[in-house]
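Consider the single chain below, provided in structure tokens and representing the form predicted alone.
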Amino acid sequence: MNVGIDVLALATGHYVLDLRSLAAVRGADPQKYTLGLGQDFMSVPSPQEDVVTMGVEAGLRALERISDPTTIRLVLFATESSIDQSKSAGIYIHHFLKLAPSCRVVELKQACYSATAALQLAVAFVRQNPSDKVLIIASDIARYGLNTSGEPTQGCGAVAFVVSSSPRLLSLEKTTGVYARHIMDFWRPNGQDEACVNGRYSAVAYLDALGKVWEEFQHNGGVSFDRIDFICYHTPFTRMAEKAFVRHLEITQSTKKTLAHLSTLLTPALIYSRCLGNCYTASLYVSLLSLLENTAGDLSGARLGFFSYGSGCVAEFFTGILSSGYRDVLFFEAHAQAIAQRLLLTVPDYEAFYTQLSSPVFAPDSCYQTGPLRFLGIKNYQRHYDFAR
């Protein structure tokens, strides 16, 4: 039985920063950001859009393509950017997509990990109950503070996907490999909103891993590097992603990919990436959809290679092969419009938007453009929301 990815749909802040703009007012060199990091714009939340609405958004849109959602039997909620220490975002998905009361909903936490978590609990519930469906979201908003070295790799989006039997998008192999250690390169403290990270520790973390999860891959007789047709790498900016291609040429010695195809195969799944900048969870599926959407072949049957990396640390590599008529499913136009219709903001627009994010009050008033959810703020210490009119 193949399970894998039925549908996979992306959401992202409605507000779009230009990080050659940023480069003029914080004095530094905008190739240090176009170049050194592979960043152009990131995605920006306006202070009426959280974790909740670009989900919402993205589930909406996922739904589009589910004849029935009550087989939507388990919700899983990935992200990094919680928004309570016991209620699950979850529920205000499940809620808001007006999803049939049996149904599991959970959040889970891995730093960037944990959607990848989610995609293999999902698998495995799908495997003993094939006829139900899983949905999963992953959303999150990147933040280090204004004026910081991590600063240009901000950004925010989600995923929404639905796992099933026979899927329409992507079935998965089983074949994966999986590594965790205890360190400190990436956290988040309670109480505090911006994360805490070693930059340089925090790559070389990742490319260990990267060698790590391959080892174990081969071990558990995973295919050679030069069967796999591409690899979409966890993207925290582009740059990383691309010297993950180069450490996985360097550790699988392949007679057949070289650093000449790092354009070709690489290249259309950092497009989006490269706009919207860091979405944490999502991020490595953010990928995913980049790779697909702009491609312009059809890759019906090649075979896709994902590492998935979280900080502290998880990662995983794991395997899938594209269904026939994958591009039926896609959201082509709706995703261009998503990206090219953000509003441009200044540079102190942005800053004003990041404190607000900071203490949220309740505007049931205000007219930030947003999706067809919008976030009204906090009231006796609970979160409301409503559908924009």
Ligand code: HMG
Given for the second form:
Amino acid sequence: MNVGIDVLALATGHYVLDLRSLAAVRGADPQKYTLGLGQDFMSVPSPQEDVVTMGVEAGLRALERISDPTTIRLVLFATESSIDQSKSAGIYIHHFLKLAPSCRVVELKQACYSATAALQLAVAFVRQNPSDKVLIIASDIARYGLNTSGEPTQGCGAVAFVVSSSPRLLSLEKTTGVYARHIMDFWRPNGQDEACVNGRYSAVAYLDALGKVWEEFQHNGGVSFDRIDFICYHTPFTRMAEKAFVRHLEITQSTKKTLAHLSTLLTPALIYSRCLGNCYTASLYVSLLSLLENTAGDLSGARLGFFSYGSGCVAEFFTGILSSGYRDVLFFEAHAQAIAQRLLLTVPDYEAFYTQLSSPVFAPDSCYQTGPLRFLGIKNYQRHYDFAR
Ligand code: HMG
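Switching conditions: you have the form predicted alone, so give me the form predicted together with the ligand.
And the full complex, kicking off with our chain again.
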């Protein structure tokens, strides 16, 4: 039985910051951001956006392609920007998407890896229940603090994917390689809304994990590097994914792929990340969408590899085969519009948004640009939303 991703949709914040204007205010060389990190813009959430508003927008888009949403019997919400210590953000998604009451809903956490954990759990669930579907929402807001070295790698976004049997987008292959190890490269203690990070160490740990999962993938009988047509790497900033590709070439000593292939095999997968920034759990799947929506021509039948990395750390390498006709379920125009129509912020406005997001007040009369769901703030310890549908 083929099981995998049936539909994949993206949403992001409705504001954007040009990193060249940030560099000017921070006194940095803009090329450090655009070349050194490989980032041009970052998506910025307004005070009326959060992981739920982005997740609902992506979820509504994904459901446009699902003829019978009552077949969704499990919702997995993957995030490291949790809004509650107890209640899953997935319950809000389940509510606003009007899903059937006979449905399991849960939130998963392991830094950027948890969307991949959700995917593997969903695949196992669908293998047991082939007529059921699983909705995964991966939604995050990356925050390192104003004027920190991580700041230019911030961003936000959500992906919604439906996992089913006979998937119209991508069938997952069974062999994977996984790796877990307790390290302190990046974490966010309770009560803090910004990540703690040992930045340069985290990059070393990421590349080390790539080597480990590849070794395990090969040990488990996975296909050779040369039999994988395109690879999507977790993309905290695009230079990191490029470094991963180079490391992958070194580890595998490929004879068919060389550095010269970087622009054709990897660059299309980085276009969205370059202008959204790090979307944490969603980032790997943003990269998949970027590859599919920015590569001219039909890649049906191509084998894709995926390197998922979540700090702390857990990593996984796995592969999948693109379904024939996959282009019919993509959202080329809607995604291009979501990215192009973001409103450009000045640095002072971005800083004001950033600060307000740390301590949301109840302000139902504010009218920032949002998607169909608007976060109104917190009253009596409860989050309030206004849904425009
Ligand atoms: P930094 O230390 O300020 O920057 O922050 P740097 O000095 O290392 O410079 C960055 C690059 O720019 C270097 O390139 C410089 O040479 C270059 P490299 O040597 O690495 O190839 N550079 C320039 N290039 C052109 N013109 C110039 C110029 N100046 C310098 N004038 C750091 C960088 C990544 C550490 C920081 O942004 C950070 O801490 N980011 C957050 C952590 C992160 O993204 N880590 C990635 C791996 S861990 C991961 O992916 C997991 C994560 O997504 C979280 C999760 O799992 O939940 C983060």
